[in-house]
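Single chain ahead, by itself, as structure tokens, in the form predicted on its own.
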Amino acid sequence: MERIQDCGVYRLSDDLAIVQTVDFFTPIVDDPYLFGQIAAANSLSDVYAVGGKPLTVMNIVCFPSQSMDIDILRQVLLGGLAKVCEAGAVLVGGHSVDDRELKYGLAVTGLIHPQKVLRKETARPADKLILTKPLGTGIISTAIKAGVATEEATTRAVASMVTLNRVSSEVMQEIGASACTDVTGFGLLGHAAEMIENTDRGIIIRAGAVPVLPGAEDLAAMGMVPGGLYRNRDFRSAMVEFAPGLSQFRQDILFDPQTSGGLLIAVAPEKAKGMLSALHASGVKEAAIVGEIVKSPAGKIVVEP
């Protein structure tokens, strides 16, 4: 058994291993069906990040049965099931408890070849970094809860969060990647830091190349910033050096905790343009090369304009 990223990998034989992960959280949108889709896509993401294929899932539900209409739970589960079916996996059961607050997610089991497991710390100097989804879901979700998010920002954020990382993972495996992690609660810089922590490598991120959801920067300027963003910044600030003149709002977005975020893929420089073209051709339109792995400064992320 080996813990990789936020999942475990258990080798069954020389050519077969299982991947296991679990995740659940409280609603971040009002629509219960969309919440179910987002939570399921988020739960499946760790399997895709290591290059695995989801096989079976089990529902995890906390539900306030005395204060909430049971049809809300039905819609949440239907939303989750839609994403499970889209992933080609099978729902085999689950567990529910009576709780004061609605929570939903999945326990996921997937399959992978033991020699094809992608780790997050195996990136090599000169590798390019490709991000497959835009940032800003944490900021926009905070604005949604406050009732100040625009319709466009809400629609784009939800569309991003319900999108599986399945296609990105398949393209990544076909082209060949050096390393991968999914960008979730620790934000882009937090997860990038995990790729170089305790190594002899560093990272350059080009902030202007990072795709951002429409409205996210304006909302950050309004103070619509989740508490997790501050925690991410406090935890990783010693590893990050920002170029002079980079706006505070753009810095915030790079620390913004993502829900069902994209993959951050390290790929050899000679393969990077081909992988990006393949992602775009496969429908991952906002994928972008956002930086690269460097030899120095080791253990640091330098953010350029």
Contents of the next structure:
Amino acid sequence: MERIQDCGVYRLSDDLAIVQTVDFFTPIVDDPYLFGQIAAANSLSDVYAVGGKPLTVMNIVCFPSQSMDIDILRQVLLGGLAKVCEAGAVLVGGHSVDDRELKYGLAVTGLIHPQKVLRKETARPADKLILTKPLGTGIISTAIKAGVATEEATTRAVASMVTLNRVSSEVMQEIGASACTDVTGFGLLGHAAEMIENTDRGIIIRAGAVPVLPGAEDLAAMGMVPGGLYRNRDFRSAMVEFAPGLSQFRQDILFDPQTSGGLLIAVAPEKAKGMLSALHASGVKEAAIVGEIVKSPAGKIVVEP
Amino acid sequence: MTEVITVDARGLSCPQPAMMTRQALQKLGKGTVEVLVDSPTAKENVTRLAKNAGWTVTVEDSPDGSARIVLRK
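The form predicted in complex with the partner chain, contrasted with the form predicted on its own above:
Expanding to the full complex; the earlier chain stays at the top.
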């Protein structure tokens, strides 16, 4: 069985393939325009993770037409469209159904050269791992729901979630990566695990080097921890070894489920600093080298301070 | 005799159980708070919140997956 990748890839000719992906979900912020932007950026992310270029998109909408003002839907769709335009893609249609709760997202079709598809599991020993966005959107989204997120935490989390992974993907392709995935619902360690599961390689993550959104630590201490974080931790605990003395937050945040999270890029060690500088220079300011691929222990993630 | 507050957060999903517990802890200041939950997430979040606020936590698990969490300060 073929390993599951971030996108479906279908080769049309020797030098052209289409990549396809779909994602949609319920609102995680109150502002409908921002929710539209976040959902669209999140849907487009899988195409960027494999190194593709989004071509066309279709809206997927569930809407409670009896109980919600249609203007809310208009704002959601406008927010999404703004991100579709920013991606250089074209909205060609969509479909809506009546539902009790608003849901929105995109089905995305992109283009890619069949030989240039970036996979999850092709990282090589000594490769560095670059993460392009800070973690914490799951905890902060939970706190937003509870009404206790600070303005700074909310603003920074939203700014991160509406940011397309387009620039990161372009820089990554220009410099050359050996593997890539995007960090979403399974958290950093869950997605990192997919890069080495059933391979002869392992990963070292340096917890202190992982960028984290401001406020996430205080909110986690208040119990604003999404259920997905605990499920991610329980699912992957057998693969992960934490160094003794690592704080509970530093362990937890690595499992925080992300919405519209960053790319996790494996890059040859001699190119890593150059890629990081290029990311920073292109405006991906919070990108950081968070770990590396190792030969041993194979199939494990060791988290160091 | 110290006052005991019971927070029944059964059937509620996160972040509500943690928020209800937080309000009870703030209202009481010190004493005993009993929290009833029926999900692993609520159990962990209530425990985390209370420990970080300086309360001692005792968890009594039931076979049906629910739990009674006693918080003391």
